[in-house]
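Only one chain is included here, represented as structure tokens and corresponding to the form predicted on its own.
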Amino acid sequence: MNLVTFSGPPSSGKTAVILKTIEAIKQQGLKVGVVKFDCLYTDDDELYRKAGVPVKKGLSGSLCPDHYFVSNIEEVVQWGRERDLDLLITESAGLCNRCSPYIKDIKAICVIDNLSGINTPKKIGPMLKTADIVVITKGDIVSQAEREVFASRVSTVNPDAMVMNVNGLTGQGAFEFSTLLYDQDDHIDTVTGKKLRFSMPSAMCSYCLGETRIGEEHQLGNVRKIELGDE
């Protein structure tokens, strides 16, 4: 079974791209499943189910969805293998732009949309900077010049990634993209022992552990203060 990880900001069009891409992958005779990671709510699993795609969802609640992903990915892989999937796609919405669910030697896709702002590529962090493929969506809503500038900003942040445009509504570009996701040589039985491409935050602060009181005396652990000196 192949494992592919999709990540990207909320509402960037990940699910729409994945659905259109799965349509193309099925034409190759491959069996595909999806595990959707989110925070508090998602009904995207119903969209996959209606498309005839085996799907499971996990809601992280108060945890970062990427931390939740890493804590559950081995069980997710075994779920896919038990269903004899050829390709398992995981989808996670990075929220803090500091974490990343990507695993070394596992294909990593970042989905980002043209409407998010021209400087957004600089703000996303390892989720974009360490991806193998960057898919840009919603290109039909902006001009050709805007698309080119945005793609250039993406390439500046991650010069090693392949950058593609895919329309999640019409499916334009989805077939070409689908040919990059499955490779017989990428077969895995487990991810136990593999490593993340980028470390999660190195320490926790008191607010991570449930503190609600404001004030320096309540701030313990990994705390960073803003510089407010005179200029």
The other form holds:
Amino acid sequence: MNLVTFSGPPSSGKTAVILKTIEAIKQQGLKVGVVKFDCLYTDDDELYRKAGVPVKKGLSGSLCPDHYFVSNIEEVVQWGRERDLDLLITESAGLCNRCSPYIKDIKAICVIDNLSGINTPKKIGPMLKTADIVVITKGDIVSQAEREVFASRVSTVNPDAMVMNVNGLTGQGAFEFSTLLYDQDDHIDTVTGKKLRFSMPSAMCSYCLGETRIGEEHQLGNVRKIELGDE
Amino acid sequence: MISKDKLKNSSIKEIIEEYPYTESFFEDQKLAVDDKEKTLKEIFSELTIEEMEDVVFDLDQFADSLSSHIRNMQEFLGENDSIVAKLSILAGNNKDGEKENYEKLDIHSGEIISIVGPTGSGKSRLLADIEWTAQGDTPTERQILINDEVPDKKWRFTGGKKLVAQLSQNMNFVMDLSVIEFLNLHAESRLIDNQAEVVERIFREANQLAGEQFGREAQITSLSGGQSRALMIADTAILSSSPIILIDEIENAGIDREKALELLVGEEKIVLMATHDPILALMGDKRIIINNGGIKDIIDTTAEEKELMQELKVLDKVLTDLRDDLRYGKNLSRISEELAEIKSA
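Can you return the structure of this protein in the form predicted in complex with its partner chain rather than the form predicted on its own?
The next block holds the full complex; its first chain is the one shown before.
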């Protein structure tokens, strides 16, 4: 089985890109499954089910969705193996731009969209910087110049990544992208023992543990202060 | 290959002096540089935990990334290897697996090719085959050659340089910038030398294409449909790195379409135009007929069709004048005289 992790800011088009890509992969006779990670609610699993794709969803609730991802990824891999999948795709929530649930030696895809603004590549940090392939969506509705500037910013932030344009609505580019996802020589039986590419967003403070009162005296643990200065 | 050790032991100042484009790299990577005289190694040894988190990479990964960036940019600037004088499309199959009805189509730079066919007939797939420089590895099994050779893989994967630029009716500007700021931003990303001159030229050309004039300080997001399209076309013609331009259904764009095509062709681009407008389609040197996922025919525009185009232009002028009259509150009158003129001509 191959494992591929997808990540990207909310509403960037992850699910649409994955769905169009799966259509193309199925043509090769491969069996694909998806596990969707989200925070409070998602009905993306219904979309996958409608497309005939084996799917599970995991909602992290009050926990950081990426911490939840890494604590469950081994079980998810075993779920995929039991179903004899050729390719297992995980889709992350991508809530804070600090998220990067990528694992060393496991293919990592970051999906971002042209509408998010040209400074976004700079803003989203490890999620973009440590990805193997960057998929840029929504190219059909912005000008050619904006597409070029956006792609060049992406390349500056992550010079090693392959950069692809995929249209999640029409599927343009999805076939080409799909040829990069599955590798016959890759086999994943377990991810136990592997490492994350970058540490997860961290915090361990009184508010993590359910504190609701505001004020200095209630702030314990890993607390960071904003620099307001005198300017 | 740039030595990583050399990069680590160079000061930021030295690196920027040798590779000027790395300045934006350091900025976009959010590396906290307080003193440009310090070497990369020194800077990394002094980063706080928070600053480390911003950079994401450690010194070794950062040097790797920087060296890849320099390699990419050198490739990007060495444009000579990427002139597309001739694009060839070798026949593949249609949706039923039958061989397409032609052998090989050669398109030279400066040519206009129209693409016609009903919705869903395979126009997008043809374009995607070109963009991906297909080598029998797409559903149509077509093969694409550039200058009679199997193209370099870089056309598939690099972010900075794509083979096909696109212009369509649905595109909008989304950045909050003035016309001049926008053009400067695009020019900067292309690292061209004579920026001010090029920006000024695009501005001028765009205004010639647009029905209604716009100023340098106008916000791009508030331009009218026609003005936006005019600016996009002038910008793509002059500043886009892509040698092939796809124009998708711009018939109602409110711009001077003939001038727009002249501008694109004048920049030695290959222009592919999906259209069902007879005037636009006949401006092409050839037209590709697509049906059921395959190329069904390739028709050279005949002399008679070129004459027909002149007649169509008269018709088009009549309609345009009526639109203008309507816009400026005039009463419309019958056009039988003009029509008779066309008939007798």
